[in-house]
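Just the one chain here, laid out as structure tokens, in the form predicted alone.
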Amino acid sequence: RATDRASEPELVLVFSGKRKSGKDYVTNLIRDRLGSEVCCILRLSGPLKLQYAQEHGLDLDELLGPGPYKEQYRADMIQWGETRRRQDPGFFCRLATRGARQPVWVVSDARRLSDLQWFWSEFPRQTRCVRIQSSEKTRKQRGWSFTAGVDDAESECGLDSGVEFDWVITNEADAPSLEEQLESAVTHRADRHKHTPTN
């Protein structure tokens, strides 16, 4: 629970998007812009893969990487994660946020409504939800291809509808620059500081 956390964040940006939409690229951009003293990237899939690797005797580094090793376990890992979440919807969120000390948390890979609900309930004031969008054509150019049991599972489709995102960012060559689109999310924090009364 909250006692595991080093401090309360000032801002929690929860990102979601399809495979190869560029979530990692965009979240890294934000961290680089704000600096790692101010901003940390939290991955919900990190603790999931760690637990899964430990329980199944697998190579964690390979599971965390982009290669074929991860793909061969992906479908089973998704099922295993679903079971864990049904038992305890906040299980992976709690693990991911443990020890986070920076004022800005960037959650790079929310996949389900239960992920968002956990952050909304734990940090109602601070949480903002951001959707990264890319066309199928662009995602294919980045190496995506449809995989049954993965791309039609809740882990990919759970946030496709029914969520009002605070910001939607289009990660395409012909879209406005990411810097421009991220401006509102990043200046949101600066504005909050500006309006905080000092004693």
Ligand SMILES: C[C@@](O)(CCOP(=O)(O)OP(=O)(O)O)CC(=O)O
Given for the second form:
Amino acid sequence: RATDRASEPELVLVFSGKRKSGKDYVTNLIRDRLGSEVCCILRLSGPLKLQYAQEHGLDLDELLGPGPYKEQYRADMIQWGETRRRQDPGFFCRLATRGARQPVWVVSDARRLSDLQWFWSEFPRQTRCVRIQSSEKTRKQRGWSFTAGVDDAESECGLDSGVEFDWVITNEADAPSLEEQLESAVTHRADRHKHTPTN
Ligand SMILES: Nc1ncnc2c1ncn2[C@@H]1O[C@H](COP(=O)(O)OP(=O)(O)O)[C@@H](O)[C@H]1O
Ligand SMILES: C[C@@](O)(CCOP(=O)(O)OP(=O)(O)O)CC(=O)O
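Form predicted alone done; form predicted together with the ligand now:
Full assembly next; the chain just shown is listed first.
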């Protein structure tokens, strides 16, 4: 069963949102709630950073971490990734999903229409798109500040319009609790899996 690549996911939640909107926070919450047997987090930036680090002789752990190191390379990494995606729009999606065997996939960082299109075309029945929103004020409190070339580029704005999201989550202190908001996206799934033997 482990090698059965034909075993497709049952649900693919594809998240997008601006820097510091809480993509990692919210997707971690879902994974913790469903458990790592049922749910895995997939980051499109994972294989991107790996390849970029190798080609440029950089520290992958630092690039993956939340610190200032990745910000130093972000603009160039975006350019580099865009060149790759132009040649092959599914490149990072394919690498990021390779070997994922849990029934629920949570993709934490879609940024472009081509990312969504890849999941829609590979997993049309299972894919749901979720947007995470926070005010600029809140994002600033979480450490965001506007960076030209990053916050005004496709990397951050590619999904700002033209997409009908299945769910929009507001991640703010004064919004309804995340639990409540995630209910419809996750709960029924979670309950079903709780009662379904895995093999
Ligand atoms: N609902 C929340 N409650 C408390 N802290 C949060 C919440 N959402 C986000 N954060 C914090 O804000 C920061 C940015 O969130 P993160 O998930 O890393 O954003 P993104 O992945 O979208 O850039 C992190 O330090 C995270 O822990
Ligand atoms: C080159 C990137 O993949 C870098 C992404 O790095 P992170 O996923 O760590 O970013 P944030 O969560 O927004 O801080 C962006 C892209 O356009 O592909």
